[in-house]
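The chain below stands alone and is given as structure tokens, in the form predicted alone.
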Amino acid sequence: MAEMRVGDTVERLDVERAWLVDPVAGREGPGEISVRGGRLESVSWLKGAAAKGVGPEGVLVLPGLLDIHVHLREPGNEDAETIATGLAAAAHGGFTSVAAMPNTTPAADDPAVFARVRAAAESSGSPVELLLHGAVTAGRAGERLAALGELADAGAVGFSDDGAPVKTPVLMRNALLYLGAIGLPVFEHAEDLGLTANAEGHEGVVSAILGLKGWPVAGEEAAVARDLALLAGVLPDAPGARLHVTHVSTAPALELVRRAKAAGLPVTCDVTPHHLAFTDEWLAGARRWSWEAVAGDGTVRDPWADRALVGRPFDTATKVNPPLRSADHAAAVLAALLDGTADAVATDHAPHTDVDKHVEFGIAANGISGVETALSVLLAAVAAGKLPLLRAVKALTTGPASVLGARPGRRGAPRGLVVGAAADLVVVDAGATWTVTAETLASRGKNSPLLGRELPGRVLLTVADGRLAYRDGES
């Protein structure tokens, strides 16, 4: 593969003694892949002596993950992230299907945007499947429905104004029961600004010590009740409504999801790695994982008392939205994970420039780029012992696929250890490190606070719909 190129046909590769996830059939194992021509030719189980010696600490085989949350920023930011470059550092991250936020300028309300996202990721070469998100309102501006048939037909896979909640009730009902026909997501930004304007962090101790203005549970848990309410009002009419919260970060939240799950409501949600992992001590200069900031009497550990504060305090990098929760909420992100009630893991990918983020802590943009990192994030956790490695792959690929409700086959589905298909699939190294530093992140966006962290899991190879994507070493 050494004269290969991003965008080539994977001509032959043979993956050898590697642990095999397979997240469709739920099983994992040693084993060894063939491609060629681009197809993968041959899936092997080893067994017996064959196998010894082969375990998830060493070479990964999984198939090519999916995230249906990104902010690529084309057209209108191409400082902070170009289509191309979106798609480059996806394929570093393990991606090989990734789904665009519409929060672009102009905004993605009109088939007009999508042609010309779609140009943009021709004309990059790269192989990694870009999806796309109509947005709810036209302009995003909250004031009457953006022309949702048209996107569908244009071949929007869901719906949202994230960035922002949809701004009313009865824009949310109007849009559930008009997508519900179609058979489409809502994806939303579940935050009541009447109770969060001007947040700086989340409201709890950290905040009060910082001074910063506070972001209430509340803000996020009653707009989830909201739309839960309007969902279940409007089925009757349109029993294909279909709600999903994207970038649940709270207990109570989650635990409304759950009930309405329980209950029947077609609702999903995902989490993001940041909440999974990060809590709001990483705004005073914490840099343990939310595990570790958790006693094993289930107290959050004090991280002034704890000398864990070996970062710099107000670092931009940690500021989001909704903001890093406390260690309880992580807790709470990390059971949703593995009881279902999260169907998927999203990045949540939002890179920014230093302009907007080198800037004081208040007015800095929010987000976290993430998608190249979101990976090694998981493994860490699997590493730790707190997430099995199968349920982690599945929050990154069958899972986010089951939200669109992607098919075999079709867009956003996961294609990756299914012999005779198009090769989709990405190699790590578990057993392998490396150093998240602005020169290793492909994205435009460097506002990652893992910025000099060592990080378990080193992508090797990212192979897209049987061409190369990603291979380590690359220029």
Contents of the next structure:
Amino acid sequence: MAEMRVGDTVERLDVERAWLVDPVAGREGPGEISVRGGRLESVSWLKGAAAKGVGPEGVLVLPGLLDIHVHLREPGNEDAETIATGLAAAAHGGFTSVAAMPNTTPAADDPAVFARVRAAAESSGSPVELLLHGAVTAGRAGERLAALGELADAGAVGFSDDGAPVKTPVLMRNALLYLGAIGLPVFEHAEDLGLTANAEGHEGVVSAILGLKGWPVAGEEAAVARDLALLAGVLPDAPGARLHVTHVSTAPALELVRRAKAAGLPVTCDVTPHHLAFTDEWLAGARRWSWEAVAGDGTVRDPWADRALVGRPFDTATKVNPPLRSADHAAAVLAALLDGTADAVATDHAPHTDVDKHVEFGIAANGISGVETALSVLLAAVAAGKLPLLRAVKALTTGPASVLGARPGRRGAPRGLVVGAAADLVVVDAGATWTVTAETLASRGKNSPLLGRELPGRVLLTVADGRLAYRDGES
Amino acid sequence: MIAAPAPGATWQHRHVLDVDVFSAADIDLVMRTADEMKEILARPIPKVPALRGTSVTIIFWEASTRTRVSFEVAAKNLSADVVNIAAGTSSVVKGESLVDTIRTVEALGADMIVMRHSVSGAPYLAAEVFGGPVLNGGDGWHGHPTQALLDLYTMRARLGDVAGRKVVILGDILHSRVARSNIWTLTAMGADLWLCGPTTLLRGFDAWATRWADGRAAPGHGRFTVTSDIDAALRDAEVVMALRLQRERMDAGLLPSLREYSARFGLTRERLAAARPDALVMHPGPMNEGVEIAADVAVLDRSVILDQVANGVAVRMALLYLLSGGHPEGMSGG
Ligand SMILES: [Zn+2]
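Structure of the form predicted together with its partner chain, given the form predicted alone:
Everything in the complex follows now, all chains and molecules, and the chain you saw is the first one.
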């Protein structure tokens, strides 16, 4: 493989004595795979003596990961990310498919923008699949519907005004109705803007201490309640309507989704790695994982008293929308992932330049560059015993695929270790670490609060559609 | 020209960004150093050469003549070269970035920066970029460490140790960097601190006071007390500090009217009667007389508002001196 380059067909690959995870079959265990001519030629599960010494803390073979929420910034802000650097970053993170949000400049509210980004993906040479969301409203302005049908015809996998909610309820209702007939979901960024004007951080103890304008939990809960009411209201006329709530960050909003699912409403949701593993105390300079910030009785610990403030306060890499929440909400995010309320983990990868981030906290852009650290963050949760490995893998593969539903993508929905199909997989060493630095991140967005941190889960190889997407330089 | 720290000097802080990182011993050191500065201020020529050759650049992105002048006088009393830059609030949003401004100031020879900014946390960014010490003269709602230290100095000058004494901060706590910094210093020194105001202007503080169990606080008994009951707050108080109320709070829908605010939360003689007879009256200024504080209260004998202004210079001198590497004994005979 030494002479292989990104985009080349993987003619021959053998991974021996690794821990295989097949989320479609719901199976994991010791095994081996071989790839020949870009096809997954064999998957064999080892037993007895042959399996001895192979465990989930070593080399893992997973299906290629799917991220249904990334921002690739092209067109309009290529200093922050391009399609090419975004796809390279995705491959480094183990993702073989990503769905880009339409909040570019211009917004993807018209098929012409789709054509432009698809051409950029083609010329990048990356085998990572680029899926596209269209805007719900023209210019994401919340006033008129975007070219929904034309965008659907051009291959949109979902629709979103992400960066902001669909501003007016009546437009949301009409979008759910209209797209119900087409069978595509609205991806909603749930935020009641009336409650969050100029917000800088999660409204709670940390924002009280730091003097930051609060983003209240009710701002998400109210928005999700609005959308669920609208969804229920359109179903008689549009039984195919589907709502997907993205980056849900609070316990009450997750509870609303849980109950709506139990009542049979066609709603799905995703959570981000940062809302699962980071907390608002990171704004004050803490860097411990969310599960380390909770006491045995479930109460949130005091990072000042714990002397847990290791970094400088007001690091704008921790500024994101919705904001990093307190550890009790992070625990609710984890619980929602465990019980299936959250269908998927999506990164909300939001690269930014220093021009937008190396400024005062209150005026800094929102967002975390996260597509390269997501798998490592989930593996940290797995290593801590907070998340079963199979659940983590499902949340990055079959879960997001089910959110998108049947689609005409070149690889279809199931994402297992499918013998005979084009190889689409990631080889990651759960026992090896890597350090997050401006140099190790392939993304142009260096805005990660994990900068300088050593993380578990080093991606050794990513193969997408039978072709090389990423290979670790030292493996 | 800056003296090296003497062996045994305990000042460990490169910057003064907020008081949350200060131990009680740090605070004591500031108080002791400020005592030395008070002695210097009492001399016919209140000037020492401690910071001779040191360039102190004062950058205020938010207008405040009082605080700026206090820092300027403090730095000049220590013989520093003072450069004043009025950055103006508009440049926060557009124009030269804070990082560029700090780099420019450093290239022009600044050894220390004193700054005020309307965005919470801005001094931390400046401190990351700048090679020398940064002294926070107030940032957003977040912190005003020199104010909290001069408030403490003023209380100690009149009352001695504040431990166990009931101190009430009254008014718009939510938007107050003065209140936030005072919470750290007063709880560190063991005062019985009460915060009082309308509930819309106290949001989040009860959780701060009580929620985190850290061994110091039993359930329901926080590190400080938060209440909207002004009578309970003022009862037997030994210090009452009123905060400025801004008209924007009505526009933001946080309060019905100034009239209603002053009727319910204004510090009047009648209300003050519930406090100890010798209770100190404080205000960080500038005052809205007749709103948060009655005119006849501000001029009472026990009003120490002008002491606060005078002590502000001594405390700021102390902090500039400590940041420059000095130690308190070094000033003796200065
Ligand atoms: Zn969003």
